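Encoded as structure tokens, the following chain is the form predicted on its own, with no partner shown.
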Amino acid sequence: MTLRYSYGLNQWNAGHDRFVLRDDHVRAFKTLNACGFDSVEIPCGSGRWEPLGRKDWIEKFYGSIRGLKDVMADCGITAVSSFIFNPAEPIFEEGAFGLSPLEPAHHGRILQTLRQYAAILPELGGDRLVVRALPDWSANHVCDTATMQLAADCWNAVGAMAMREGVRLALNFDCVTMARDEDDMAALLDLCDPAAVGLSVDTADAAIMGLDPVALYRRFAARVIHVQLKNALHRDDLGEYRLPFPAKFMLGGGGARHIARWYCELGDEDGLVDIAEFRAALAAGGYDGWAVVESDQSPEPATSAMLNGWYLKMRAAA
């Protein structure tokens, strides 16, 4: 097994007025390097408050993609492992206010948007483009073959484009997606070209959904090309993924139980995910690729990075 760790920058960007200035970026890069990480995952974004989220904003803030790479290198960060993209998020520069892989009219726009990330990833030392595979759950959609074929048509086109740039496309299923179990995920993966489109396993979101991350990995080991390694404190026992805007009202607002935080650090004693068992499964399956450590909803991202770095160095390596 060749496992290379990266760290998700998304936990630093919890609001429009945060993580905007270059000093904020440099502070995060240096913190991660001090915690033992040399690579980062960047969420795609829009607007001047997310200057790392698009090629044009990176060039405005850093002069060029090479300029960002040089700043990261000065802080000990050698690569951007991956970009992660949610089609439903607004893209103000393109007049897009919610795209969907289930809408054939949106496929060309999604493909065009993602070209920039596939093009710049190799220069930044990365090779994975991670996308939210399906929209939120909706009573208007079911995971039947016709629906999955719509999504597969979109992601096969994106995967083929990315592969020409030396980048692999990984489908991510978070805890509020319309895919609710392994069979739903398999229905989409089976319709996608395995050479161009793989799976991103998110350990915490799988646990929140009530799935076993280890079993999930073992079933799809041949298709797993990206891992988001994080822990969770609660399962969605109330089925609150059905709420309107579940990312806001369930994950952000806590749902009916007023859960302050769904996620936690890797070694948290109350965590639902057995990180050591999951790593053992990766080793047994011969996984060769990125494991992006995350600590979503952390009130103190730097503290979470230190705790996660300590766990990987002192416990996971034992």
Contents of the next structure:
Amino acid sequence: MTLRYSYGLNQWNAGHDRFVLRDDHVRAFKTLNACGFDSVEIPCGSGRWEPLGRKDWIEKFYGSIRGLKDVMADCGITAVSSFIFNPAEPIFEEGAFGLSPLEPAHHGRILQTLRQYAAILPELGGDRLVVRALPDWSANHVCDTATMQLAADCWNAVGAMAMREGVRLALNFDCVTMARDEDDMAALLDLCDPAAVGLSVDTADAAIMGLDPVALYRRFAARVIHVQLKNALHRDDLGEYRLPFPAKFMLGGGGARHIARWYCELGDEDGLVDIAEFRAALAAGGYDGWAVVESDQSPEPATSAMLNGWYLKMRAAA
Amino acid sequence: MSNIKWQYADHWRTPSPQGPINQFASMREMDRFIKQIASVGLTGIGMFAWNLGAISAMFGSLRSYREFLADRGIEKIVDLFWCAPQASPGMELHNPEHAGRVVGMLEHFVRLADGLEVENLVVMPAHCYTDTQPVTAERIKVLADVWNRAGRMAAGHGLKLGCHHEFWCGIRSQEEIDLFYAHTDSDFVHLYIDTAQHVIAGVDPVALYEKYASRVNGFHFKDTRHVDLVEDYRSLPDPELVARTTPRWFYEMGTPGGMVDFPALMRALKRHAYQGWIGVEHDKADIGGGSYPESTALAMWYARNVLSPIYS
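Could the form predicted in complex with its partner chain be given as well, to go with the form predicted on its own?
Now the complete complex, all chains and molecules, led by this one.
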């Protein structure tokens, strides 16, 4: 197994007007490097407050992709492992306010948007484009073959485009997506070209959904090409993924139980995920690729990075 | 083996649902604190002497704490720090009649740490400037006598006494520092250099180290963006907090606009073949939205990427 760690910048990018200044980026890069990380995952974004979120904004803010790469390198960050994209997020530059892989009319726009990320990833040292595979749960949609074929058509096209750039597409299923179990995920994966489209396993989101991330990995080991490694404190026992805007009302607002924080650091004593067991499963499955450490909703990003770095150095390596 | 080992000096405060808390709030918070500093390459810790009691209460004994540290990658407690910023009727550092009380109190802390291989007892050698006044040669001589006694006591327990000169301390200028070390015994009274504090006081820490290299028993490496030009050091009750010109005095190594020439200091350490610990300190790092964890990570990034290539 060759496991290469990266770190999600999303924990710093906690919404509008945050993580905009170049100095903010430099401090995050140096913090991560001090904690033992040399690669980052960047969330795609839109608007003037997302200077890392799109190719055009990177070029405006850093002069060029090379400019960003040089700044990262000065801080000890040698690669952007991956970009992660949610088609439902607004893309102001393109007049898009909620694209969906279930809408055939949106497929061309999604493909066009994602071209920029596939094009710049190799220059940045990365090779994974991670996408939110399906929309939020909705009473109007089920994961039947016809519906999954719509999504598969979209992702197969994106995957083929990305593959031509030397990038592979990984489908990510978070805890509020319409796919609720392994069979739902399989329904989509089975319709996607294995050469171009793989699976991104998110350990914490799987746990929040009530799934066993180890079992999830084992079932799909041959298709797993990206891992998001994080821990979770709570399961969605109330089925609050059905709430409107679940990313806000459930994950942000805490739902009916007013949960202050769903996610936690890898070695947290209250964490639901046995990270050591998951790593052992990756080793047994011969996983060869990125493991992107994340700390969504971190109240103190540096603390999360330091605790995660400590865990990987002092416990996971043992 | 490297000549330099990095340790972290106790100041810490992070957000919690209860508001800001420090590592003494619970075993869990101590666990998170130690893991965070170990994560970025620190292998020792400096402590306020008065926190030893809380540690004993939390862990049952200081030996248990040392095992807790070792399990998380921290070798040991390196320094114990003590100061008395304000003079009081029963405790005036510059009153010869109080010398026995001062030394006895410090010996209490030193005894608590017996067997832990603590290396340094670090003290602020005078009260704040305002409470030390008049700062005369005679008064500095009295203070030197106190610290000569305390230094012998500490040495008897295997510790070196180091004097740490805050910018608002009664012994702060180059002239006062020189007079103090002229009157103290070089075998028992050492200089513990805090880079930012000296810069704020208008003293060049590199030149200071060059002058007293053989007497230096440790460092606090932190930076500042300001020199005290208007006698902020006289502010009461705490010049580090209430100075009228400067809401935040201290920053991590590598901060933009930092006034400490750390590379020059590292080159000086190399010239003198310094071997030992360097402390990383972030006093009041969270003023104005800063963060102790981030400052610590950034400081250790700087230590590893800028300073260690000069001398490690």
